[in-house]
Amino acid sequence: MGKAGRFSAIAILAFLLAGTVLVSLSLGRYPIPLGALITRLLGGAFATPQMEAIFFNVRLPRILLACLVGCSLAAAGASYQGVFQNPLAAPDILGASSGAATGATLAILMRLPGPMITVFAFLTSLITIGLVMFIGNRARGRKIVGLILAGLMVSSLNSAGISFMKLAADPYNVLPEIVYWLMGSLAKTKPADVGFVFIPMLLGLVPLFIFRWRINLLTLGEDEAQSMGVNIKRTRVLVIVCSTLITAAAVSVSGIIGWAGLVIPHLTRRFVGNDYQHLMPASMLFGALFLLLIDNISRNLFATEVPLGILTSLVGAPFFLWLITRKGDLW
């Protein structure tokens, strides 16, 4: 495909997106005319405050949570696949996954509110990642594989505690709120959550989607890198710090939806190619309108809702199995 034709599915991609957060926000048990919504998009009133309401304090929060949890794992992963140079890498290959876990586990096993289980959640992330980090720093060997090996053994553990939280728990009502969380969800939603998540995810993103062309280069090995000019260390410190913010602010607030981070990223490349210029804001456009459907599909399908992480394992897991077995590169 050559570069118009990219930037031709970039444009596809927005306006699909765009399409779908409006059919979305009509979508629900209370239904808002499509008539109705676009003149309130456009400066008028609903007809009635229950209207008003389900759109401002359900409706609109969720979607835009949605989006922002899609393009936050989707650019997460393709992130870390360009800097482990590592088709399989994902964004909790470094613990930020299980680490929100851990956190939002033990704020529900104190019985914390809701907001309190969002700032467990991400403060453990992000201390599971500096933990990570700095064994990983330490290690003998090839840095990129020492970090690759702490995040397994410090997810590994936190896995282990959020294990014994639940051998703990109360089992009647404890215990099936932690597993919930654990399978992912945006039913809960809040206005204050988007509000909470948006900045960090914002400084994550931003950068990610600026210094693009740098993750290109660390793809093609780091000698041929380094001979271009480039600060390895500091590139990749970069990025590896990014995406762990942008994973963190979005495990914090969905709990764990898997498959989304390692699937889009290979879905995209299959129409924009490998080039990060493209393939980063693609990724970022697909993996909104992914989970966005996803979480049509969830809160509209079915008479209950059915956690996220259910669903894109459903349909992530036979995918990328087709994906491994077609011809062509994979990577």
Second form
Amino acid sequence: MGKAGRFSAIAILAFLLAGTVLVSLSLGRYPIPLGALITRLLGGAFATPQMEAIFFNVRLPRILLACLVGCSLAAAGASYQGVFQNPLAAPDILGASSGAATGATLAILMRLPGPMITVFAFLTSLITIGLVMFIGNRARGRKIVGLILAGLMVSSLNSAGISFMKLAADPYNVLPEIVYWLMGSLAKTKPADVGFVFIPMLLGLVPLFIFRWRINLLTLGEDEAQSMGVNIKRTRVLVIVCSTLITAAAVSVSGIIGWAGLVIPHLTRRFVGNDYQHLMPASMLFGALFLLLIDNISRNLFATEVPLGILTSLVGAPFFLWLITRKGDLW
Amino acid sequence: MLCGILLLGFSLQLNAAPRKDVAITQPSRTVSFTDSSGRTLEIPANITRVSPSGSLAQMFLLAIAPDLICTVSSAYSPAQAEFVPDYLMNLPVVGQFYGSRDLNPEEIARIGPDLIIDIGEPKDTIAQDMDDITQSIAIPAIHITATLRTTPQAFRTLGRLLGREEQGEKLALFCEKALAQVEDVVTKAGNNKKEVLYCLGPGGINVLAAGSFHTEILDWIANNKAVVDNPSSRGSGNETNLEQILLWDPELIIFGPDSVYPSVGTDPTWKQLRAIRTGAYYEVPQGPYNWMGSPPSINRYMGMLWLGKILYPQYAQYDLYTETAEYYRLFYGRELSRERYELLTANSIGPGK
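Please supply the corresponding structure for the form predicted in complex with the partner chain (the preceding block corresponds to the form predicted alone).
Following is the full complex, with the preceding chain placed first.
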């Protein structure tokens, strides 16, 4: 695909996302007709205060959050795949997801209020990543392998901790809450959640977007990049820290949403190629679009919601199978 | 691009400050109501449709005003159908506020109840939780605290709130009477409480340990032999093993529904226990809910009357069938025939098994 083609692919994604956001705003179990919505967007008023309340407190924050979470997971996935030069790297590779899950489970077990669950998840996710990077750096042999193995092991420790906490949880309130949290959902999104994750996400997404050409260099291999005068170590740390920050922020509000971070960057590669100059913005847009579509299914299909993690797995796992069985290289 | 969308979103958010020019379609008349969490809010004077916030509220509302329920938090099982009016079996299932993330607030708003009611033990964050619901879908949500001891009061409050004073009073009186009857039995038993184990799970080796969330009535009425370091707060109890159960060797065992009850009489290991040898073992009645308290709600009033009767028949002067029939009439609006009662308690009342 030529440069113009890649650019137009990104433009098409941007238009699709904008259109989907608009349509999503009028989609929901509670009827808000497109006409009423447009009137409101143009400065008019909704017919009832209830419509106003639902639109601003339930629907809009949720749609924004779906876009932000999808964007973050996909951007983190694309970055990890570049940094680790591993097509199967995903946001949970360094334990970001399991770390967040441990904090959230602990907070739910301690009956802490909703916002504290998010804060706990965010902090434990960051602590876990810090720990993994510390251990990874001390590991002998190849640093990247050491990091991935450390991530695997610390994730396993986290899982054990979560299982133990589930064992101790009351089955009527606490246990289901933990289980549902682990399945991933945006059903309890509040406007404050968007505010909470907006800053850390911006802090991670903006540098990833700006330094996207440097990730290209990381994929070249250390010696080659070094010879081009780039501080490979610093770049790698920057990319990992940014990706982890956005993963932790995403997971802390949405719970565990699997596969999006793995699938979206690969799918995006099919359209715009491996050049991170284009791959990064396209992945961000595609991730936002993907999760928004999935969340629309979750919101609208049934009266009780289907957790997002289940839906993304239903889409992601078959894709993954196709990915590993098709002809040619994984990249 | 994304930033643009976000900016649009946030600017809309700012615009969302209270608007005075919105044409508000007020409900005909409202009254002030102060709920158990201390919040005072305006609710419709004439309530015709209510949504329970979870299974406990659903159980209370089924007892006091089943015709007002317009959504359920979880579907009734086919086994429960016998005790639940048909139309409730077909109501939309909207998920629960606590315990899961499957609640769909827009669905509740679409169905449009006058009021959302949460009943049970309050969480620490109850006022904030109820405020959040009220604010996000513009439907008032209230909490009414109901523990084992305060359930009668809760029924009276609900009665006033929903215009069902008479039914609320009847339910409250039944609960008060049951509490008094069991209190009397426990007082008479004094320090000679029976040593009991509540065994559940498919293998019967899970015990509900003393001091746990689900053993409130068992710990009150009996001497719960299952003393463990860390009582699990799960309804499925603490997992133990037969060796430990043999060490405890209680005077009497109650088994959860679908446990090993039918086979213990012939099992060589279980037969080592004196409770099994003497036939002092029973199965918890189930219908529409487990009488011992899964979930721990109004079903426990029936459970404690039953426990009092099988543990201390010499002190429990009431007739269990009479009490059970009255309970099912009051709480489920069902006449419980003698035959149905015997089926319900076939494995639950000795001797003669």
